[in-house]
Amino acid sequence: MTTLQPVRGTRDFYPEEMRVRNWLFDIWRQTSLRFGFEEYDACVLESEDLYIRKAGDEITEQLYSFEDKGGRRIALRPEMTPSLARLILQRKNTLSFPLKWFTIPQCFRYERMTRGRKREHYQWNLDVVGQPDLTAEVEVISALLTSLEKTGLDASHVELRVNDRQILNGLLSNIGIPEDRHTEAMVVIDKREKLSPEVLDQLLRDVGLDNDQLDKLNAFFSAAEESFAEVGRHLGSHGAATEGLLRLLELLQGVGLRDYITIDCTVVRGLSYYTGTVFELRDRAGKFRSICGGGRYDSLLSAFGGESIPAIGFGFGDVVIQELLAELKLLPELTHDIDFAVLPFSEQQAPVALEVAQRLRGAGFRAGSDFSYRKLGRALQRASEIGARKAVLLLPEELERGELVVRDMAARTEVRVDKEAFLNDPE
C-alpha cells in the first residue's frame, strides 16, 4: 500500500503553515535587504565530492547521495556555503568584492533527529565575502539579531556565544598538537556537549593526544567557563589570540548589542573550513541546541583551488526558531485574507462572477470566487472563513437592476452599488 506519510524527517507544508513560513521567510528576507544584501540561489543538487572533506567532518556522513544515470556521484545539498563557493570562484574575476550575498534554500542531511532537528529544513544564509576585518562579523551579527528582534525575540530570550577558533588553535600549539591535526581536533571537540567525557576522550586520543594533553585541555574548559579572562594563562606565547575577540566585543557594544553576547571558548562548530570568528546562538533557558551559527571561514574557497579570498557567514534554519517562538508563544496567528469574496448562487451567475473577480484582480485587489453555489448564510460564512475584507453578493433581483450587493464582513453591513460603478471603484 501507498504511504500517505512525508519521507521520515520530512516536511509538508498545508496553507495555515505556510503562512506561518512565509511570515519567517520575509522577516529574513527584509532584513538581508535592510542591511544591504543581494539575493542568490543554486540547484538543490550538487557535485556529491563538494562535500567530502577529510577532516571527519559529520556532514560528509550525513549525505543523501547517489549515483546519476550517467554514474556522476550527486548529492542533495546539506548546507549552502560549499555552493557559494562555487558560485564565487566561477565568476571571481568579475566580481566586485566585497560581496553580500543571501539566499534562503532547502538542506537536507540524514542525521539523527531531536527536538528541532530534522533531516530537511530550510535556511538562511547571509555571507559578507572578501572583507577581512571585524566590520564584516558586526555586519552579519547584526543582522541575525534585528531579525531575531522582529520575530519578537530579545537578548531575555537568547544569547550569541562567541569565541574565535585562533584561540583554539593557539591552546593546541601551546599543549604540543601538531598543526596539521588542529581540524581535526576541533571536529572532535565540538561533540562535546554530545558526549561523554570518556567518549570524548578517546576519539581525542584517537587522533593523536596523550593523556596530559587531554589534562591540559580539559583544564582550559575548565577554566575558560569560570572565566575569560583565565583563558590567556593557558595560551602562553599565543595570547594574543584573544585580542580579536575583544575588539569584536567593543564594536558590538558600540552598536548596541553586547547584552546578546556571552564569550564562550567552547564554542568550535563543527565544519572543518572555520577559520577565525565562531558564534552559535542559544536559547538563555537551554531547551534547545543551536538555533543558529556561522562563523570566519577564509581559506574555504582556497580548498576548491582558487585563492583565499576572507568571508564570514552564518546559517540560520526554520525548524529550531519555530519551536522556540512556539514554546515562547511568540509566532503570530496568521489567517487567509482577501479582499473580496465573490459569492454566484447559481451556475447562471457563473459568467457574472468570473467577470466580477476578474475586474477586481485587474485593479489590483485580491479576490476569490466560491462557486460551490450555497445558501446566502453558509456563504458568508464561508467569506468569513476565508477571511474575506468584504463580500459581493449576485443576487438574482439586483443583478437584473444591473446591481451588486456589497458586505462589509467587519461591520456586517450590506449597500447596494451599480455594478459598473463599482467595478470602476470598488472603494
The other form holds:
Number of protein chains: 2
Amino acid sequence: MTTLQPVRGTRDFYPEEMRVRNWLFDIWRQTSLRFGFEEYDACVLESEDLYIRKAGDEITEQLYSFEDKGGRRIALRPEMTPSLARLILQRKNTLSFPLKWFTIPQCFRYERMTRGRKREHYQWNLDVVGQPDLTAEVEVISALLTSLEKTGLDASHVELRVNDRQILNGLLSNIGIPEDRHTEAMVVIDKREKLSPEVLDQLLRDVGLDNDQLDKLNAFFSAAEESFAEVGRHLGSHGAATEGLLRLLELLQGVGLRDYITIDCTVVRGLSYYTGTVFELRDRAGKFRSICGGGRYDSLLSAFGGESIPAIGFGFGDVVIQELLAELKLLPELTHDIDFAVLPFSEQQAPVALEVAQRLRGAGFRAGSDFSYRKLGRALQRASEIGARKAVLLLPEELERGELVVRDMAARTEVRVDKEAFLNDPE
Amino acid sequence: MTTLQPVRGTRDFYPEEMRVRNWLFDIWRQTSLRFGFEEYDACVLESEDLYIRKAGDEITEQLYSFEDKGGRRIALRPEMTPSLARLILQRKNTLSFPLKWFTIPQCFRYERMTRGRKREHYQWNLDVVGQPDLTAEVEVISALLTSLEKTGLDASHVELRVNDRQILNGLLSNIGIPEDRHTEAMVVIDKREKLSPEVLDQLLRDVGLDNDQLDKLNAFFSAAEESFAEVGRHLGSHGAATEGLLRLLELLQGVGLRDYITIDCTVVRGLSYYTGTVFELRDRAGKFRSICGGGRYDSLLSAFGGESIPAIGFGFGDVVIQELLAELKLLPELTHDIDFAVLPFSEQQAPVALEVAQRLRGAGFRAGSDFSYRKLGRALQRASEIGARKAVLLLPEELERGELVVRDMAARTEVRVDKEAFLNDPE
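What would you give as the form predicted together with a further copy of the same chain, now that the form predicted alone is on the page?
Then the entire complex follows, led off by the chain already shown.
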C-alpha cells in the first residue's frame, strides 16, 4: 500500500486550508496591483548554479537540489530573487525600467526537520528594479505594511526593523576590516539572535576579526541598541551612511507609516547580496521568527554578468504570518459558499435538476446540486454544509405545476415560484 | 557566467504571458466556483511510488523523478489524480461525500524534447468523487464546456469525443480477451492515432491478441467509425454497455450542450485507471493534439488500498488551448492597467507624489508613480505604457496653490482640481 502522507516537510491544502491560503494570497495580489505592480512567474526548477554564490548563505547551504535523468544539476528554487535577476538579464534591452513586479512562488529548502519547520513555503515577492533612490524603499515598504492592514494587523502588533548595511560597512571599515570580508562578516552578524555570544565571537574570529575588533563591534551594537544617535559617534568619518536612514524615516512619516518603524542597526538579513537598506518585520511580542524580510540589492544583476541595476524588494512567507494571525485570532473563519443548492428528491428529477442548476449558472450564480436524493431534512442539512444561501426544492407536486420552492437558508423562509419566471430572473 | 535560460523544457512568465495565464486560470477558477466546486492543492513533490501502476502508462514511463538528499525516491507530479486519491484516503472518514473539488496544479514529465513539447504545464483538474450516476458526468462535462464558452470557443470550433470503456471491455470479452489483459490492450489502443497500423498490431500481439482477434478488433473500429448503431451488433451479449452512453447524450441535450458531443468508440485515453465514461476535447479542424481529457475512475482509490469510491474528472492543460485560441485569434490582447499614474517633475516633489499615490490607493484605486522626473511628454508616454487611465500631474505652480492637474489619458483632456478635495474623493 502506498503511503498517504505528503512528502516529508510538504503540505496538503484541503479546501478549508485552501480558503485561508486564497484569502491571504488575494490580499497580497490585490495590494500589489493597487500599488501598480505586475505579476510574473518562473518555473520552480532552476539550474543549481544560479545559487552558487561566494559567501555561505544559509539559503544556498540548504539547497533542495538533485541530478535529473539527463545528468543536470537542478534545484527547487530556495528564493525568487535569482530567478527575477535571470528574467531581467534575459531581456534587459527590451524591458522598460523601472520594473515593478510581484509574484507568489513556492520555494523549497532541504534542511534537517527541526522545530516543525517545513521544506516548502509560498513567498510573496515584490520588487522595484531600476529606481535608484529612496522612493523605491518607500513604495516597497508601503505595499508591505498596507497588506498587513488588510489582514487586521497594525503597528501595535508588528514593527518593521530597518537598517542600512552601509552603516555596518562603515563600522567594519572603521575598525579595520577589509572590504572583501564585509559580506562574510554580515552573514555571521545575521545569526546574532540565534547563537550564543561565544559561538558568534568564534565565527567572527574565523572571518578574521581580532579581539580588539570584536570588542569594538560589540560595543557598537550595545550603543546602537541604546540610541541611534550613538551610532554616528562609532562611525567616525563613515557617519554619512546614517543620513539616508533618517531621510527614509521622514518619507515613511509622510505616508503615515512611521508608527511601524524601528531603526535597528543589528539587522543585516541572511542574504549576501544586500547592499543598502535592509528590513525585517517582527511581531512586537517577540514570539515568532521574522515574518518578512527584504532589502536593496544593487549588485545582484552584475553578479550574474549584467550591468549593475539598482533593485529593492522583499520575500514574505505564508507560514509565520498565519501563525501570528492565528495567535491574535485574526484568521478569518471561511466556509465554502454558493448561491443555490438545487435539491431533487428522486432520480426521475435528475434532468430537471441539471437544467435548473445550469440555467442558474448561466445567469451568473454559483449553483450546486445534490443527487443523493435524501429526504428533505437531510438534503437541507447538506445544502447548509456546502454553504448555500438558498435551496431550490424540486417538490413533486409543485414541479408538476411548473413551480419551484425556493428556501432562504438563513431566514428559514420558503416561497413558491413559477419555474420559468424564476429561471429567467433568479432573485 | 550563469546561464540565463530557464531549465530545459520549462517556461518563464513575463508580465505579458502572466496576464494571459491569469485570464485563462480566472476562467477556470470562476467556472469551477460557479459549478459549486471547492479548490484544493497538494505539493508538486510526491513519493515516486504513488505512480507505480501495473499497466505501462505513458505518463508513468515519463516520470520526472529523482533521489533526494535523504535517499528517498521523489517525483514531480505528472498528473494530479493520484494526489487527489491520496488526500481523500487520508481523510475518508471525515470528508462529506460527494466531493466536488478543483485545482490548477503544475505537472511535469521527463521525455526527450521533441516537437517543441514542454516538460511542464499547468492543468485544470475538476473532479466529482462519490456520486455514482451519470449526473456526475453531466456536471463535469458541463463545467468543461461552459469554461470554453468564456474563452470564445463554441461547438463550431471544438467537439467532445465521448466513449465508455465498458463498450471496449464488452468487445474485448466478446472476441475472447481475458479481463486481466483489457487495461493493457486499452493503453495500446489509445495510441491508435499516433502509431502506424503495423506497429499497433504488433503491440496488440504483444498483449496476447491473435490474428483473428486483431481482425475482429479492427473491423469493430471501422464499423464504429461508420455509425454507433453498428457498435451494438459487434458487442453481442455485451451490448448493454451502449445504453449509458445514449442516456448521457440525452442528459447533455437537456442542458443545451449536445452540439459539442460526438460518440467515438475509439477513444480510451492514456490513463490505465479509467473504468467507464472517457472523453477528450478536440479541435474540429484536427490541427492540434487533444485539448483536454477525462473520464470515470471508480477503482483508483481501491488501488491505493481504500474502498472503491466512484469518481470522475478531467485534466485540462494550459498549452494546447492557448495554441488553439491563438490560431483562432481568440486570445485577448491584455495590457497592464492602473487607474492613476502620479507624475512628479522634480526630486523635491517626491514626498508629495508618495503621499498622493498612497491616498489614492487608500481610496481603493490602483496607483503607480514615476520617479524618473522626465519632461511632461515622456512622462505621459510612460504613463500610457503602464496602462494608466488618468495621470496626476504635479505641476510646480499648481502644486504651490494646492492644486493638481488630472489628465484623462484616452480623452486627452485635463482638469485642474483642489488637491485635498480630489484626494478625499477621487473621480
